[in-house]
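Given next, in C-alpha cells, is a single chain: the form predicted alone.
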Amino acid sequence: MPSFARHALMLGPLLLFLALAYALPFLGVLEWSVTLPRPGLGQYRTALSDPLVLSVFLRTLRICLTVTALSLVGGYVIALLWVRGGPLTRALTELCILIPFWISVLTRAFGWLALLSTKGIINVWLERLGLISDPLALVRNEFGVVVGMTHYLIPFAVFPIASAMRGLDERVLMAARGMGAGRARLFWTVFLPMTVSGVLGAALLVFVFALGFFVTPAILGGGRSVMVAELIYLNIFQIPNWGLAAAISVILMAAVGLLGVVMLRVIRPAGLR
C-alpha cells in the first residue's frame, strides 16, 4: 500500500470525527447568521455597527490582551521555577501547576466570589486590620474577571514556556557565563531570545481561550462585565436573537482562525532563530 494512502486510511476517521463533531455544527451557525430571521447579511451589518456590540467587543479585546500578558509573565516565573530550580522547587512548582487542573472552573469562580466580594475574605480582613473603611469593589467589574480569567489561565501558558526553557542549548549559556554575562545580562540577552517561541505559543494559547470564557465572566462580573461568550448566549436564550448571536460566532471564530495563521507564521521563524 503506498505510503499516501496508509496515512489517509489512518487520519480518515479523525477528521471524519472533526468533520461531524466541528465542521458540521459550524456550517449549519454560518447559515442561521444569513437566514435568521430573514435571508441577507442584516445581522452582519448589526454585529459591526450597533454600539452595544462594539462595545462589548473591545471589552472583551481588552480583557484577554490583559489576561494574557499577565498569564505569561505568571508563566514565564513559574516555568523557570519548575525547569531551572533546585529538586524541591521543582516538585512543589509542578503540584501548584497540576492542582488547579483538578478543580473546576465553576468551583475556581465561586471561590474567587468568596474572596473578593463585598463580604468576602479579604475585604473583611482589612476591614479589621483597620486599612479599609469601606469594602473595595473586587468583584462584578472587570478586576474581577480579570483576576478569575488570569487564575485559571496561567498553567496554560506555563508549559509551552517550560517546553521552550527544556529545549535550550546548555552550552549556550555556558559560553555566554565564560565570556563574562552576569545574571541579568544572560537572561535579557540569551535566555529570554532563546525562549520566544515558547512565549509567543503561550500567548497564541491563553488569548484563544480567553476569547470563549464564559463562566468565570458571567460570575465575576455580575453581568456589568459582558464578554463576547456570555453575549452569544444572551442572544440564544433570554433577547432572543439567533441570527446575531450566529453572526457573532462567526465573526469570533473567523477573528481566532486569522489570528491562528499570523501567529504561526510568527511563531515558526522564532523557532527557527
Second form
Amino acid sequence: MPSFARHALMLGPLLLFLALAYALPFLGVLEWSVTLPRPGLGQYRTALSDPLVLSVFLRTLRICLTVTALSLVGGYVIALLWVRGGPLTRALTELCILIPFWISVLTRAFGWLALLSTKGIINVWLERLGLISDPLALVRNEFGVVVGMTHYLIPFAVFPIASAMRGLDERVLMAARGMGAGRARLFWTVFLPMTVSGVLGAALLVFVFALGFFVTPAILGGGRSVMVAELIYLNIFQIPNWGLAAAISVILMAAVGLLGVVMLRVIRPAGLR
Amino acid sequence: MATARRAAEIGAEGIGKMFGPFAALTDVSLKVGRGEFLTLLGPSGSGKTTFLMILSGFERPTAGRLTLDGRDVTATPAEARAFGMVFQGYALFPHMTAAQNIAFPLRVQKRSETEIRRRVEQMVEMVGLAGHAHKRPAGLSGGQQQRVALARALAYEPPVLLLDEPFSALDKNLRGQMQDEVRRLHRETGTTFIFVTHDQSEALALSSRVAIFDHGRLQQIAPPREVYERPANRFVAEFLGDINLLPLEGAEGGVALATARCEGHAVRVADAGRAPSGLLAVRPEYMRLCPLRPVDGNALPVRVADITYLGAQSRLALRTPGGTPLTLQLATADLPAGLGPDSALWVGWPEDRGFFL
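The structure above corresponds to the form predicted alone; please provide the structure of the form predicted together with its partner chain.
Now the full complex is given, and it begins with the chain already shown.
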C-alpha cells in the first residue's frame, strides 16, 4: 500500500471524529450567527459596533496581552532554572511546574480566591500587620483575572522555551565566553536571540489559550471583568441572544484560526515543529 | 616567521585532572613557545581535549600550574583569558551574519565602530570570504563556515589560538585546503597556535612540534620528524604510521653501533640514539624487497602472505620463517614480476634506519 494511502487510513478515524465533534457543530454555530433571530449579517454588525461587546473584546485583548507578557517573562526565568540550573534547582523547578499543572483549573481559581479576596489570607495579614486599614481590591477585577490566568498558563510558556534552550549548542556559548563575553553580554546577544523561536512559540500558545479562557475569569473576575468566553456564555444562558453569541464565537474562532496559521506557517517555533 | 606582538608563551607544570576517581590527565608538563604551532595528538580518550579545555580555562586542573608569559593563570576563567577558539562543528552564532560573527569579539573589547568595520573587512579578505560577509551561517558551506570561525577567532589578535579538531567534519579535499589555510594564517598572524587532532598526518603536516597523548599522559613532545623517526616509546612508534617490529636476541654495543641477532641472522644498528634493547623498529618505507640476499645492510628472508592492491601503491604482508609479521608498502609499478602468495624473497634495510624500543 502506498504510504499516502496508509497515512490517510491511520488518520481517518481522527479526521472523522474532528468532523463530527467540531466541524459539524461549528457549522451549526455559523448557521445561527446568520439566521437568528432573522437571516442576515445583523449580529456581526452588532458584535462589531455595540459598545458593550466592543469593550469586552478590548478587555479580552488587554488581559490576554498582559497575561502573555507576564507568562513569557516568568516562563523564561523558570525555563532557565529548569534547563541550566544545578541538579537540585532542576528537581525543585520541575516539581513547581508539574504540581500546579496537575491540579484542576477550578481548584486553582478557588485557591486564588482564598488568597486574594477581601477576607483572604493576604488582606487579613496585611491588616494585622497594620500595613493597610482597608482591604486591597485584589480580586473581582482585572488584577485577579490576570494573576489567576498567568498562574495557569505559565507552564505552557515554559515548555516551548525550555525546548529551545535544550536545543542550544553548548559550544556556541563556550565560543562566546572564550572570546571574553561576560554573563550579561552572553545572555543578551547570544542566549536570548538563540532561544527567541521558543519565546515566539510560547507567546502564540499562551495567547491563543488565554483568548478562550472561561472558568478563571468567571470566578476571579466576579462578573465585573467579563471576557469573551463569558460573554458568549451570558448570551446563551442568561440574556439569551443565541445569534449574537454565535457571531462572537465565529469572530473568536476566526482570530484563533488566523493565529494558528501564523504559528504554523510563518514562525515555526521550536518545540511545536 | 613574523612573531606577533601579542603571541604568548604558555607553560604547563604537572597538570592533572581527575573526574571523580578517573584520571583524565596525569602530570602533564610542557612549554609552548611564542608563535609556535603545537599539535596535541592522541586517540580518543587520551586526554588531549581535556588538556585543551584546561588551557582555554573552561576546565580547572585538579593539580599543577598553568602560566601565560610567566604569569600564573591556573585560576583565571575562560572569559578573562580570552584565547581564540575554533571548535569542532564551528560554533558560529546562527542569528548573526558572517561579518557580525567576526565583529563579536571586537564588540566585546569595545573597539570603535570604524576599527571594527576595518578589521572585519580585513579578516573577511584574509580568509577569502569576500562576497559572503552578509550571509548567515546556514547559507554558507562547511568550508566557508570554518573560515568564518577562523576569522572570528583571529579578529581580536588573541595571544593564543586553540583549535579543537576543527576539520573533522570536512571531506578530504576540503580538509587539505583548510590545512594549507591554517598554516598560512599561522605564518601571517604569528600567533601561538595549539591544535587538537586525532589525525596523525594532519599533525605531522601542520605543526612545528607534536605532543602525543595516551591514557592521560604526555608520551612525547618533539618536532614531527623526530616523533616519527625517533619515537620515545612503542605507543608513539605504533600510533604514527606503520612500523615493523623485530624481536632481537643478544643485543650488545652502544648508541653509535650495536649488534644483535634476529632469528639467527646478524643485525647491525647504527646511530640508534638509544641503548640496545630486545626490540628493533624499522619504518616500512626504509625496507626494500630483494630477490636475493642483499650485499650490504641488514636482511631477513621472508615469504609473501598477502598482497593488497591500493591503486598507485600496493601493500605486502610478509612473514619471516620465525613467524614475525612485516608490512611493506611499495609502488605498484615496482612490484617484482610473478610475485604472489608464498613467494620467497629477502627484505633489506640500512643499518642506520632501525631504532630500539
